[in-house]
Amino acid sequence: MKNQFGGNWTEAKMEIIVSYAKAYLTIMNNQTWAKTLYFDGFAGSGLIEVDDREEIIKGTSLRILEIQDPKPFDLYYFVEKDLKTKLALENNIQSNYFGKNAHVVQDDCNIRLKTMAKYLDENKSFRALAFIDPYGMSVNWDSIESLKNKGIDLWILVPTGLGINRLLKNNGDISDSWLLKLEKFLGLTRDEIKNHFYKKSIQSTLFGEEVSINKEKKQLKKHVNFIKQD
């Protein structure tokens, strides 16, 4: 089994995700009383197949499962919600990398979010590299909140295209449920959302004033920038 992504900017990704792991591993090397913990909240099947072409490529799991220099992580979770994908990745795993410290879980991201902050909580000596690339908005910002101070890098890909920008619509008149995914994956209240992403503006005309609420594509630019930086 295997996934299906398109272009060269899911290679690009994956080189970028890889490339940090082992400056990460660098930096964490010199650590001598640190152990290390890869995180993978979306881990897929492992395998990837690009576009049309015949040709199928390792995915970040598997990459990140074949990093030796400057050292390996000592343990690796994975979390899948598809039960499939989850069986071909850790078939893969079992067949590819024998003796790794690998684990594979069906389950959702956020369960798993809130089950490592426990688990760093109760091993102190581990720092944790954490990739989050989810499925549109699938992760809750309780789950993000769940891991701060807990001695983790996270990188997560903002689905701000078809995920965000969409439910923000221009005029502002947003349905119950979109405003219930945008609370949950911004970690803002209605109030909060309306006020930050857009502007009331008050123009005179002949028949009096016109009042028109727009959306402030910068103020999605800035958030998603805090979300990077907290």
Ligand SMILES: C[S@@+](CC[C@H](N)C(=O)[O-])C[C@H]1O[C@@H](n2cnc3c(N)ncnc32)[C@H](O)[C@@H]1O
Contents of the next structure:
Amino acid sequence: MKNQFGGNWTEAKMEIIVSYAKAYLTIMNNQTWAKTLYFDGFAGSGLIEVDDREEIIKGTSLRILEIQDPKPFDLYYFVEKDLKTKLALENNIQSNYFGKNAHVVQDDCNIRLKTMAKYLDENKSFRALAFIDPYGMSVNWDSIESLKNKGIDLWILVPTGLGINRLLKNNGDISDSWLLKLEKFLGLTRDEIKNHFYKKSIQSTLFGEEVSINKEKKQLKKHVNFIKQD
Ligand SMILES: C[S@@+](CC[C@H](N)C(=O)[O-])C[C@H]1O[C@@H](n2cnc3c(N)ncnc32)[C@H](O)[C@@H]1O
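And the form predicted in complex with the ligand, for comparison with the form predicted alone?
Now the complete complex, all chains and molecules, led by this one.
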């Protein structure tokens, strides 16, 4: 079974994550007291069908499992919501990466991020690298918040193009269901969303004052940078 998406961005994304993981393990190699956990919240099957090349390539999960230099992770935790995809990854790991301390669970990433937070609380010698590569806006802010001060390096791919930006309509006229999605994803209240991303301007016209509400594009960029740094 394969995931179908991809192109150059997929390859670039995986190279960045794998390079970061190697650098992370190099640093952790000097922390002899620490054990390392790799958490992948949207793991996939381990194989990706690249649509424009009719080719199957290894996904991030398998590439991370292959890291030996400077050292492997002590523990791998893969979360995949779809049962068939989860079984495909599990089979792949059993056949090709036997002996790795790797666990694959079928669940929602939001639930397992909180499980990881609890695990790290109870196992102080562990440090984690977490990779969150969501479909759309399926990660909730409160799941991310639960990781605060837990010794985690967190990578989240934020879907600004088709996700947040699409929901933040230019004129601020956002439906209730979209607002709810934005609230959960951004961890902001409705008022905070409106104040943060929109600017109200009042213009005097022949027929009185005209109020217009416009999206401030730079705020979205700022917010995403904030998520990146926090
Ligand atoms: C983009 S693919 C993962 C690709 C993988 N990160 C890689 O680089 O090889 C996203 C996967 O997330 C799974 N998924 C979707 N929603 C999920 C959720 N809420 N929790 C966990 N997995 C989810 C999908 O079934 C799909 O297999």
